[in-house]
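Take a look at this one chain, the form predicted alone, written out in structure tokens.
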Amino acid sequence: MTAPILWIVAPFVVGVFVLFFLRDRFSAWIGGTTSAVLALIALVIPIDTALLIGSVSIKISPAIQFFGRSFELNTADGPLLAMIYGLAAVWFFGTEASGTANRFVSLGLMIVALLTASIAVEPFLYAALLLEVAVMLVIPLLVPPYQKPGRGVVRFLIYQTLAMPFILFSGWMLAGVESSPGDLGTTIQAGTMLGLGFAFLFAVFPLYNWIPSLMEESSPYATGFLLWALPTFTVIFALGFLDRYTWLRTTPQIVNAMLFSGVFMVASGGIFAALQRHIGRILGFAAVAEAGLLLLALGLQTNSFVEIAFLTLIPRGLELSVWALALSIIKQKAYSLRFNEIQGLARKYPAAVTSLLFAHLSVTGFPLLAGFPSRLALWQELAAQSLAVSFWVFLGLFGLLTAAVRTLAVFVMAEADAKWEWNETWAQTAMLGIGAGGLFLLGLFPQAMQPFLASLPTLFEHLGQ
């Protein structure tokens, strides 16, 4: 057995099987169990190391050749695969509670498999093509059959597609930079092209206008999955570029561009979130702000920036899954998710409202919640580098906190004689309870993430040195 077959081909085949042969009622369990088992295998069985169980020897080979391209997953990739498929399992188990059809599980498995292939392929520039194929599969996930795609979906597809030629062309130019590093003109052109490509991928300000539109047009759960999956693998892809090309991580202009792009995203995302009257759009702008925090981590001039980036990534999947699931449940009652339609819903959907607020506060970095440790580590590094940047980041997070307070005020704005009800199903209550409990556990015991944080930086040979 080879690692690419186990973590790329197998989930893709399971996704195809679920799409064509399974009913909706079984798809959540099949998809969630498959992802959980793959995460457990990645955590327990090291790649390219013989493991003796009784009289049976098990070894997972690291590489496979496919049409002249090599797909390779090494021992250092184990914790990363465990993180990816563990969070994917949370999303897939939540599909039954969210009311999404088997298209989510099947397409979601195929998307995660393709995104995993993007970090395994060599030459690594082919990752851009795999990311584009994953983007194509996202479209049927967002748009129901026989329905015309909205403006947000069209913009998403256009922006993600525009990123590909910039990244591929910059990769061709980077090969020339390696052969003649003294050519300043080629270096500037390659850096500019690469920056434009990642600006489209990361949805850097002002290229994120498709995100709030998508939250209004599509299923909150499917959109939340998109906002978790693509930025996560884009960060890993970007770290691969920084690790491979020394001049990228040592050029002050590129570092400052990442830093200030992150500041713009955090500040604008938080401020716009505070001004919204639609709780779906608030989630969209919160995701923008959190992507900005990831860019800030990449732009830090410190040896620990890789650890801070992954410290932000791990709770991010849980926050977005809980928030998106709560929105999906609330949307069954208030379809438009506007403030005037969700007034007083705290008395009708207490579990969904409570979990939504916990996830929202975690994104703001509220103490004792999962997002607090990463925000604290980021604050410490930013305060030592630039007080001006720290102020704008504080302003953005304060805007997210303001949006949380406004949302809470609307949810509890009910008639004095309104009765308390419990309209969530047992599956919805269980999933929301597990998610909210996970947010508290990661906030109270952040050392639980230490095994991942200690191993993940080994993926990159030169970063942090």
Second form
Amino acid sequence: MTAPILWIVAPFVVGVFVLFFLRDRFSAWIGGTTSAVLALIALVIPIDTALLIGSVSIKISPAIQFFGRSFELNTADGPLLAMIYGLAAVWFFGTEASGTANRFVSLGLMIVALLTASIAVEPFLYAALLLEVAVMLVIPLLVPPYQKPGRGVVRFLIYQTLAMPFILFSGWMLAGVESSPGDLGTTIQAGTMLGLGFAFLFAVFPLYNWIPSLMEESSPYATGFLLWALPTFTVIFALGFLDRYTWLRTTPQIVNAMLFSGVFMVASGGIFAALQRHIGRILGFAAVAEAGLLLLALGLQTNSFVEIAFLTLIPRGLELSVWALALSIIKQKAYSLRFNEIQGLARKYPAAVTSLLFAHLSVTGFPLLAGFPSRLALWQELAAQSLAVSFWVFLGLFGLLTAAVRTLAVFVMAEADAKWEWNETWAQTAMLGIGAGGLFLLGLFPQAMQPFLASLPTLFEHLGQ
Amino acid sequence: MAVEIVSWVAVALIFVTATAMLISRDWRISLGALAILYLAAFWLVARHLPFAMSTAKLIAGWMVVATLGMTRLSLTEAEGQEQDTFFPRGIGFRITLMGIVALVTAGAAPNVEAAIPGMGIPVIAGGLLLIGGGVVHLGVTSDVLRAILGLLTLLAGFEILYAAVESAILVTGLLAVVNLGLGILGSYLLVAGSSPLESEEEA
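May I ask for the structure of the form predicted together with the partner chain now, the form predicted alone having been displayed?
In what comes next, the whole complex appears, and the chain from above leads the way.
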């Protein structure tokens, strides 16, 4: 058995199987269980190490060759695979409660498999092509066959497709820079190309206008999944570039570009979120602000920036899944998700509303919730680096907090004689409860993430030192 | 010398077809122009890639044209036509845009050749014309079919340039997958919303 077959081919095949042969009722369980098992295997069985169980020897080989190129997952990739498939399992189990099971699970499994292939492919810059293929698989998830595609979807496709040529070409140019490091012209051109490519991939300000549009047009759960999956793998891809070309980390212009892009995203995302009257768009802008925090982490002038990036990444999946699930449940009652339609819903959907607010507050960095430890670590480093940057980040997060307070105010604005009801199903309540509990657990005991945080940086040869 | 002449003919063909795609409102003309464009791009790609790999690109491109054409054919005029909200919409404006792209290409091609020797001016000119044409196309439309045509044009330009620097089979294969995927996605987005709900499960 080879690792790429186990973590790339197998989930892809299961995705195809679910798409063509399974009904809604079973697909959530099949998808969730497959992902959970793959996460468990990644956690328990080290890659490229022989294990003797009784008289049976098990060894997962790290690489396979495909069209003359190698797909390789090493021992260091184990914790990352566990994190990815563990969070994917949360998303897939949640589909049962969100009512989007079959199509979501099948395409979701294929997307996660392709994204995993993007971290396994050698040379790693070919990942841009696999990311593009994954992006194309996201589209049927966002646009069901009975719905006309909106502008957000078309913009999303255009922006993500534009990223690929820039990154592929910059990869070729960077190889040239390596062979002649003194050539300033080529260095600037390569840096600019790379920057533009990642600006499209990360949806850097102002290239994120598709995100709020998508939150209005498409299923919140599918869009939430997209907003979790793509930035997560983009961060890993970007870390790969920073690791491979160490001069990128030492070039002040590139580091400043990452830092200021991050500041723009956090500040604008937070401020725009505070001004919205649509709870789906608020999630969109919150996701933009979170992607900004990831960029900020990458631009930090400290040795622990990789740990901070992963500390932000791990709770992000849980926050977005709980938030998107709660939105999906509320959307069944208030289709438009506008403030005037969700007024007083706290008394009709108490579990969904409570979970939504916990997820929102966690993204804001509220104490005792999952997002708090990463925000704290980020603040500490940022404050030492630049107070102006810290101020703008504070402004962005304050904007998100304002949006949370406004949302809460609208949800509890019920008539005085309105009765409390419980309209969520048991599955929805259970999933929301587990998710919200997880948010508190990661906030109260952040050391639970320590095993991951200790081993994830070893993925990167130079950055992890 | 003959090869060089044919390459310049291919560049001229690329300019004409990209302009035709930009100004034509008839999807048949646009898709026909795209098919010819892939032929010209094939010639330029073949200057640097083996014949078999260049052919793969040509076949993938024509398959995309066929997919989009068959899908569009199955739609009624009312279903398939979306009104662009972009202003100005005039043909003159679009021709001017392509003129600017041609001027930029003429200015940039020698510089790119100086930076990356051995690519060949016709290859660079063809690639840049298509990239510029694709960007202009994406900038003036919000229609799904036209956005896909713009992306395909842009990618064809990129592929011409990238073929000169990278000849890996995996990259060629994945780029063909991306092209085919865009064609299939375009078809899917064109038909999405034109059929009613099929079952409760779909809802």
